[in-house]
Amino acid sequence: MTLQFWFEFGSTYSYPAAMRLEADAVRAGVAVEWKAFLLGPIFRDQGWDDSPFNLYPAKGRYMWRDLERICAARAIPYRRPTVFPRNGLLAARVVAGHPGAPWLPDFTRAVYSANFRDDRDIADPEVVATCAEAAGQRADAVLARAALPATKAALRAATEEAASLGIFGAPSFRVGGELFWGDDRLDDALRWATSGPS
């Protein structure tokens, strides 16, 4: 069974889950479909204006210390980014215009290291671009195909997608009609995925 992987790019808990999903997958057997949606719109329609982690500040400084906890339990290089929440439209786009392209998941983790561990803007096109490259394609044909309006509908499709699911939140994790939410419930997923519930 097919584990879909809905994250948002600017999302904290979603950088450790992208940075081991592949290979706990490969373990597990689980073949991974990646879906980069946009939690703004989302976040909107439950009254919010910006991340609950900034909105409600004990929660936010309860966030950023599990984060660290989880990142140095897992050897996952971290530094808190300077700005919170970060604008990845564009390298959400960038994975709206390639669905299933083999080279997404390092896409992904390269943006989300940008991000999280080098505290970088990844809302700039020459650090989306240095991204694609480390995944071994041309930055100027990804970047073009990004600013398609074609692109564009489809992370708006996939946003909504995302909506009519029930994803509130990212990262989050659905196996047939099953959904999970949380990097601490990927592995949750994961079981689902090969051998239903238990």
Contents of the next structure:
2 protein chains.
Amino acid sequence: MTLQFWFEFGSTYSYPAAMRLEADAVRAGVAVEWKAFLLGPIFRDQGWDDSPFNLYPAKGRYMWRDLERICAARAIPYRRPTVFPRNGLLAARVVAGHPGAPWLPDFTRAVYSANFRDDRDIADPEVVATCAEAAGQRADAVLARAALPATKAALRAATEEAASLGIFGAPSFRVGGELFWGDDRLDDALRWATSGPS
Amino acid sequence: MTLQFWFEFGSTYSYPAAMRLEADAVRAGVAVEWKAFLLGPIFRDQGWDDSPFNLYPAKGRYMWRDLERICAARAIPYRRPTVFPRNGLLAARVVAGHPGAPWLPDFTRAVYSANFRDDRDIADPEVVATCAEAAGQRADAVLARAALPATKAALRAATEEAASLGIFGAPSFRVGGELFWGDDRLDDALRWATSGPS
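Show the other one: the form predicted in complex with another copy of the chain, since we just had the form predicted alone.
So here's everything in the complex, that chain up top.
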């Protein structure tokens, strides 16, 4: 069974999920479909013009400490970004422009590391170019494809698909019609993919 | 090290947490302090006049399916309550009126079962009385104590303490200054209590 990984490049808890997903899925024998989408339009539909972690300070304070704790426990390098949330539009268009490409996991991890390890601006085309190169791609070709109207439409469609699937946050995992929300539910999602209801 | 279990009787994810907490904590060798509080005032401070699961329908739909799935996986009896959230004020006052009483875990599980297994109105003094009796107590004494001004003040103080600790949802677990939010983080909280940062 395939697991869909729905992620947003600005999303904090998507970072530790993205860093472990490929290895965990290989171990479980589960194929992964990497689906970038934008949380902005989904948050706006809920009446939020910013991340709920900014709108609700107690929740935000908890999240930053929790993320730090999770990364420390799993030995994932982490530095709190000086800007949050960062704009992941360009990076998400790269993913939307190359559905199923075998280098998407490498690219995705590189972008998350740029944001949450290196505190770099992932909206900057030069940063995205570096991430494409780290994934073994020619940056100019990748960025050119990200700028195509068809690619922009594909990302809009992915975000609409996410909303229609009932996705309201990231990371989300979808397995055979079931939705699991949050990095802490990845194990459950993989278990569902291999065993179904247990 | 002691683990503080902060719960609200109306809270859905507090149900599976309450049902497993005592057994898991005994197994881990961790003492538990059972701390009831009210989410209503905390939600109001965030601008919400209802549960976020009602205010944000996508989140609510996900939660109900997720709760059903969690209870099924752990063989916890579950029926979706016809009223949500139910008013847990009286039951929370019972807890606040008897801090540290050895029958609180039994009482707490009885109230959660009344709400999420039997679909009963936990604001009804007769239902709370039945739960007190199930925990081996004399219902009239328990209810009389719940009605004392000092007990009401103790619950208000517990809710204010929760807010001052940065608690914004339930269940929350506090261990040595660290906060863990959500049923799915109970294992992490118990691990922290036994091993600290790992």
